[in-house]
Each structure stands twice: as structure tokens, then as C-alpha cells.
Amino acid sequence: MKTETASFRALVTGATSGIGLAVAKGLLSLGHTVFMTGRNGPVLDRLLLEANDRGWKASGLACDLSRREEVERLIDTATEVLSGRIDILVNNAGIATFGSIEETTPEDFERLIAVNLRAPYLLSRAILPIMKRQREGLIVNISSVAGLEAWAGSSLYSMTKFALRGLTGSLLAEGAPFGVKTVAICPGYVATPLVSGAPVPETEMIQPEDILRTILYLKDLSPAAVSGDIVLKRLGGL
């Protein structure tokens, strides 16, 4: 069994909650290098004091991902610190709009696809030219069960999982002769604000330091080892 015990450098996006919050929280205290980026400044502030306090090796950048150059912006700057190594990027920043089709509107639409797309893309194609030059890395791209399956009212969220697992894909086949890995994480009901006032308790919700645990595995597997989409469901249900 391959163990691994080597510091990496990781990308995190959404860093300021949620699932994203974890996993960065998660890899810093286990001594790797993160880059976070969430769109609270303040909150993000915050936590690199807290982390920089601990001795922990944050640094990072607010950025609101649905606007193109701030994206661009957070690209250049996140590989000058990191110095041009990424081992892994966590593309978890998402936005959600429910209601059925009709209440949605086009700037819900485009909203979605520039945070919960457009993002993803502009990240993976600066950053996957690195990882391989480098022979290996690893992009983990936060789905959904929405993105395995559609219902009422889910339109434009699970429109959005569902590409994002279309890119999850072609990134793959196109990262495998060099090393790189691509995997999306589709889990149901995860205790985090997207999913506030959901007719599920959050004791009985999947919890962000599941996901943390998930990367980390992928992680772990061997050079000729990949997993295809992870689906993590919560016991009884979604």
C-alpha cells in the first residue's frame, strides 16, 4: 500500500466555507502548502492570520470567480507564490439557484455558468500545462449528485454538474499519458450554507471533513491508479 507522506501545494477554491473551508483547513494542518481564495475578503483575511498564527503555510487571494479577470488575476497570482508548482486544484467554489425553469432568469443562468463553469475551466486550463510538465498532479472538481441526476426545480444547478463532470473527463484523457489525475466529487446533502434550510437535519448530512478525507485518498493511490466519479450519498437518502 502506497503511503503518502511528501508536503504538495494545493489550489482551494470557495476556501472561506463550506467544503472548501475544510479542505483547506484539512491540508494545512497535515503541513502541505495551500493557496486559498474565496470571495470574503475579510473572512479570508482572518483565516490566513489564524493559520499563519499556528505556523501553518497559507497564503491566498479574494476573488470573485464570476468575474473573468479576477479569475485570471488569482491564476497568475497563485502560481507566483506557489512558484510555479501545483500539485493539486480543488475546483469547489459553486452557487446555486432553485425554482423551476420559468422563475429562473438569464442572469441566473449566466451567474452559474461563470462561477460554477467558467471558473473550473479558466483554472484547469492554466494549471493542467503545469501539472504536466511536472508528471503528475491531481484536480479534484467538486460535483453533485445534481450532476448525476436531475429533478424538479434543479435545473440550472444540475445543468451545471452535469458539464462540469463533461470536463472532468476530457481533462482525464488528456492529463493520463502525463501523469495527471482528474476526478469529480458528487456528494449529496453536505453540511454547509449552500444547502441551508434543506428538510434534512445537518447531523445527518455528509460533513465537509468527508470530502477532505476523499481527496486525501485520492491522493494516496498509487501512479497507475484513478478513480472515476466518487459519489458520496448520505446514509438513508441524498
Second form
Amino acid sequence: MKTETASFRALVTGATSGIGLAVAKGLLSLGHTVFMTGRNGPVLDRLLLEANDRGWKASGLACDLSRREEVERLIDTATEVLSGRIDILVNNAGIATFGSIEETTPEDFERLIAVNLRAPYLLSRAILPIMKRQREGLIVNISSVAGLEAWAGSSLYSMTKFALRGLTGSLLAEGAPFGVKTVAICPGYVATPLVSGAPVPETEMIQPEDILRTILYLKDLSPAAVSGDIVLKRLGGL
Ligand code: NAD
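Please move on to the form predicted in complex with nicotinamide-adenine-dinucleotide, as the form predicted on its own is already shown.
Let us now look at the entire complex, which starts with that chain.
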């Protein structure tokens, strides 16, 4: 049985905070190469300096994923820096807005679609062919339990997270013949700044490192084993 994963190259979006930060740091600390991207340039610069001080193989680019041209620049830069090889793409960056449908605005709609959906689409569209040529790869889309179920007040967020699972299904089917897997991870509350106002204490939430563990588990599965959705529920509720 395989117990060790060889060193790989990953691209992680939303790597400056929360889940993405835990995933990027965790992969780097295990000796993997990570291209990090986030919206906050100064935070990203500090993280890259810290990582390089530790001898980690980190690189990155600040990017606003709501802007199509910036996503395209990110794709060009990341593929060049990673020398055209990408073993894992983590489409993690995301934003949320909650409120009744009357409280949402068309501007919120555009923003959530751009960040939560168009950016993963553009990144997957560019990187799946690279993985197909490699004949291996893993695309991880961070959806949510709100991508499995919708509630009053979750319309825009749920809409994007349901759709991300739709994208996942097609990527999985198109990549599978080439050894490329795509998975949607659907967690309940994870202790990150995104849910700082949630009515659940942080200590009772899923930890960001649990998403790292899930990705490592997925990466270590044998070639034929795959899962479209991984649902991570919280003990005691959503
Ligand atoms: P977070 O707010 O801590 O981090 C979000 C990250 O996304 C940051 O790095 C930020 O820079 C990046 N980002 C946001 N907008 C961006 C933009 N326009 N351009 C570039 N980067 C941008 O949130 P988190 O909880 O770590 O969320 C990560 C993902 O997990 C999201 O997709 C979120 O929907 C999903 N998720 C979170 C929870 C939770 O309870 N925290 C539960 C289920 C799913």
C-alpha cells in the first residue's frame, strides 16, 4: 500500500486567509511546491517572505479573481512559474452574502458569480488540459453544504455553490479518461474569518486543517478511486 505522496506542484486560490491559507501552508510544510494567490497583496507578500525564510517552495501573485483579465494573468504566471506542471488545483477562493432575495442586489449577484464560479471555470478550463497531458491531476473545488441544500437567506451563495458542483461533475467526467480527478468538498461551518459572525463557537467548527487533510487523502487514493462530492459535516449541525 502506498503511504507516501511524492512531491507535487499545487495552485491554491484564496491562499491568504482561512481554508486556503491552511491548505497552502500545510502543503508547503510537507515539501510540496505551492503557487499561492489571494486578493490581499501585502498579506501575500508577507506570507511568501515567511515561507521562503523557512525554505518552503512558495511563489505567488496577488489577483482579484472577480476580474477576468486578472484571472488570465494569474493562469499565465502560475503555469510559467510552475514550469507547465500542475498536480493540484484548489479552487478555494470564495465570498458569501446572506439575506432575503429582496435584500440581495444585482451587483452582489455579479460579484458572487465572478468570484465563486467564473474564476474556477476559467482556471479549470486552462488547467484541465495541462493535467490531461500529464495524465494525472486533481482539481478540488471548495463548495459547501450550502451547495447541497438551500435555506432562506442563502440564495446567491447557494446558487454559486450548487453550480460549482455542476462544474465538478463535468470536469470529473471529462478528466477521468486521462487520469484527472475532480472533487467538490462541501463543508459545514469552518473556523475562518468568512463566518466570524456565525452563531456557533469557533471551537465547535470544522478546522481549516481538516480541508488540508481531506485533500491529502484524496491525493493519496489509488488511480481508480474517486469521489464527486466529499461532504464534511460538523458534529452537532451544519
Ligand atoms: P476567508 O474569507 O477566510 O478566505 C477567502 C479567501 O478568498 C481569501 O484568501 C481572499 O483573498 C480570497 N478572495 C475573496 N475574494 C477574492 C477575489 N475577488 N479575488 C481573489 N481572491 C479572493 O474564507 P474561507 O472560509 O477560508 O473560504 C474559503 C472557501 O471555503 C470559500 O469558497 C467558501 O465559500 C468556502 N466555504 C467556507 C466555509 C466556512 O464556514 N468558512 C464553509 C463552506 C465552504
